[in-house]
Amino acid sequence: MDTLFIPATKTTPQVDFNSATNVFELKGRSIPADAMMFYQPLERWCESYAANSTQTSIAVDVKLDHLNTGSVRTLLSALSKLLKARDRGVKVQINWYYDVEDEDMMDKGEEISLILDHPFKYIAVRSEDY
């Protein structure tokens, strides 16, 4: 399985889904003009990974400082595809990082966790630690 790496821009996060380490990271700001177009490669990658990986556990680190509405929808879709790996016995841990002073991002993590019906680990950090 190939690694998916997309560098960050001013409006899109860095995507580093490393199949060798099984640590998957989204980092930065997610406010693309066309979220579906940006997240489409990630959705396809997650679907393929969930169907083909032989790993027993994976970790997803979401380190986003802002998400627009389109990003929330497409991120939900990508994560739901990745969570299908649970059907094959894979343990999936989602770590939701948020600035200690940003309750909105904490709330978004809780909403996404509820929609996905999957517990998240919430990690409060200072924005300079991102």
Contents of the next structure:
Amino acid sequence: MDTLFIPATKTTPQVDFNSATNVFELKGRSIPADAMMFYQPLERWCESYAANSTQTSIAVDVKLDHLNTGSVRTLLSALSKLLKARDRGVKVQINWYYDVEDEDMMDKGEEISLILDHPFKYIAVRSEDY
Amino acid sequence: MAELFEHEQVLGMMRTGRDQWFYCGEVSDDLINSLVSAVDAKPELQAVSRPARRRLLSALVECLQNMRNNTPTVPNESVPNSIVLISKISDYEYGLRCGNIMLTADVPELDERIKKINSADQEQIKEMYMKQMSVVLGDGNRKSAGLGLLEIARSAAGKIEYRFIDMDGGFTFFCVEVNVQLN
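Okay, that was the form predicted alone. Show me the form predicted together with the partner chain next.
Now the full complex is given, and it begins with the chain already shown.
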């Protein structure tokens, strides 16, 4: 399956879903006016990956410093599609990075984790590190 | 609040030269992205904490997106369909005032939704947000169903102030005002 790479803009994050390394990274800010349009390719990619992957484990690194409501909604949808890979025995680890001085973002990760009913690993970093 | 969006008041605020942005017209995706970038680039906002800056931007983004999503086409082109005023109230507080035309038929539902939010504390608002987000995910429903208002309430320091102004032809002008603390 092809790697999905979308460069960052002022309002959308960098997407680097690398099918060679099986590390899927979202990095930056996600406050697009039309979140559905931005996340739709991501959702399709996740759906296809979950249905076809032969891997035993994958890691999702979420390094976002701001998500608007539309992004949360569409990110939830994309991650729920990716998590269907669990049905095929794939271990999915979601690493939620947040700035050490910004626990609000950790709370946001906890909310998403609860809704998905899937545990996240929370990693506090300095903002300059991501 | 009674003077919210009175024409003279808005013009008066523009003349003061204080830190503020004013926009009158149609809210598009490009406008949202530009306005958010302009506010975010302000040097004094770069100096405040990341959570505080995000609260301001969250409230702004959600207000603008609500306006974009809920403003119908109005036959009378002489009436601006949307107004946005962002103003610095103090070193630690910004005010957002937004107004847009909406269908009068949708007023009761919106009124009830905001009253429910305004009667809740932050923990209850979080619960409402989580519940609504779960429903949206479960249904595959792409409509926000009030999530934007809940996010605004979570970002704002106090209640959502609002007002409906009757217009002709089945339209109503909806005004909303929130203040966001930066400390």
